[in-house]
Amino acid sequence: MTRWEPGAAERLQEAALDLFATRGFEQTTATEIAQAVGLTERTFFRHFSDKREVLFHGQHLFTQAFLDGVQAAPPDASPMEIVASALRSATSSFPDERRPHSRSRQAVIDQNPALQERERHKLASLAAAIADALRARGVDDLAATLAAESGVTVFKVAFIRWLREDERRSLTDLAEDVLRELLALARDPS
C-alpha cells in the first residue's frame, strides 16, 4: 500500500468509475477498487458503505443546492418561481468541467436497474425535500407537491440533454428553456 495522500474518496470515486466503464458495475469489487488507488478495502469502507455509493456519495450536498435556492428565493415568490430559484442554485454546482464525468456516472446507471432505481430513490427523495421547504414557506400541500415533482422533472430532463455529446449549453441554461417548455404547456389552453 501506498502512504497516505489526502482526497481518498475523490481516488476512490474516479477509480471505481474506471472500473465500472470498463468492467461492468456487478464484475467489480469495493477490494479491487480500493487497490487501483493503493489503498485497502477497509479505507473504501471507511469512506463509502457499499460500492454503490460510490457513485451516490454527496446526494445531501445536491439536495441541499436545491433547499438553498429555495430559501434564496423572495419571500412573495410563486411556487414555481421558487422551484426556478432552486434549479438555478442545484444547475450552477453542475460546471462544463464536471460534464465528462456526469456523462461516465450515467452511463454506468443505465447499464444497471438496480442502480436506475436507487437514481430514481434519490430523485423522489430530492421531490419530497423540496415539497417540505415548499411547505415551510407556507405553500398549501398540492401546490408544493406539484412544484417540487415539476422541479424534479425539468432537472431530470436538462440534465438528460446536457450529458449529450453535441450538447455545449450549460446545465442552468438547459434547465432555464426546460422550465420555460413546461411552463408554456401548463398555460396552452389546447
Second form
Number of protein chains: 2
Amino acid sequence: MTRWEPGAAERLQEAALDLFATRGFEQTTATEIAQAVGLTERTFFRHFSDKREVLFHGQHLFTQAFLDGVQAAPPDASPMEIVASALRSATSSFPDERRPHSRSRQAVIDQNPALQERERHKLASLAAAIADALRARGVDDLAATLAAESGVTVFKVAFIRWLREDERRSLTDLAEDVLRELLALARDPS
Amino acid sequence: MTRWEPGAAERLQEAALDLFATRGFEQTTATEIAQAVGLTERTFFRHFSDKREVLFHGQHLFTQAFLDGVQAAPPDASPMEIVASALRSATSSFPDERRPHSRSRQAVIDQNPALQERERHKLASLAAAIADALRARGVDDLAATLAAESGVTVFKVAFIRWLREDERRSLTDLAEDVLRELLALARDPS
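In place of the form predicted on its own, the structure of the form predicted in complex with a further copy of the same chain is requested.
First the chain shown before, then all remaining chains and molecules of the complex.
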C-alpha cells in the first residue's frame, strides 16, 4: 500500500537543493536526499525519475504558463504582442518570494555541465511549444518560430537579471524591459 | 616518427558521415572510421578527441567567421547592423556545394540526443562570443546579449531552411530574409 506523503515532492526538492549546494550535485545521492527529510529512497523515486529531475520538476507547468498567455492574447494581437502576453503569464508564476529558491537552484545548475545541458534542452522545448501555439493561432511558420525564440531569449535574459543579488524588480517588470529593449534594437536603423 | 597524412581530417570526416548515416552513430567506432579510409585509429585520435568531435570539427573557424563580420561592420553600425554583417560573413563560408555534406551531417545529429545537445552547446557558446565582441565595440551589455542571441536564432532558422530538399536559395540570402522577417515582426505593432 502506498502511503500518501503530503508535500513530499516539495520537501524533497528543498532538501536536494540544500545538499547540492553544500555537498555538490555529483556527491549527493537520491537516498541521502530522501533521508534528509525522513523519507525513503522509494518515495523519492515515486516523485522523480532521477536526481537531476528534482531540479526540473514542474517543467510542464512552466510551459503551460507560457501557453496560457498565448491563449489569453486578444484575437488581433501581433505575434510579438502574443509573446508579450505569454511572458506576462509565465513570469507571474515567479513571485519575489521564490527568488532565493531560484538563486540556489541556478547556482547548482551553473556548476554542472549536464544540468546546463538539461536547462538548454528545456528552453529549446519551450520555444518549440510556443511556436506551435502561435501556429495554431494562425501565425505563419517563420514568424511563429522567430517570435517564440525571441520570447524565450527575453525570458532567459530577464531571469538571469532577476537572480542578481542587487536586483529588486519583479521578473514580470524585468521581462517587459528586456522585451522593450529587443524591440527597440530591431527598430533602430543605426 | 609521425607520418603526415595529407587531407586526413577531411577524409576521416567524410568516412565518418557515411558510416554514421548507413550504420548509425552509436554503432560506428573510431577504428572503423579510420579503416574505411586506410588510416589507423592513432591517426584518427591525432585529429579528433572523440567520435562526436568529427561532426563538430571547425567550430573555431565557424565562430571566427561571425567575429570577423562583427569587426568588418562600420564604426557607426547599430547592434543589429553589426549582427547582419556577422551573418553575412558566417554564411558565406557555407557555399551551395557544401549543402549535401551539411544535410548528411544534420541527419546524423537529428537522430542522436547527445549530438543535439552538443549542437545546442555550440550555438550557446557562439552567442556568448558574439555578445562579447559587441561589448568590445562599446555596445551596452543588454543590447549586446539580445542582438547576439537574435543573430544566432536567425542563423539557426536560416540553416534549417537551407538544408531543405526543395531549397535553392543561398544560406546568405536565407539569413538575410530571416533577419528581415525578425526585424519586421519587432516593428509590427499589431
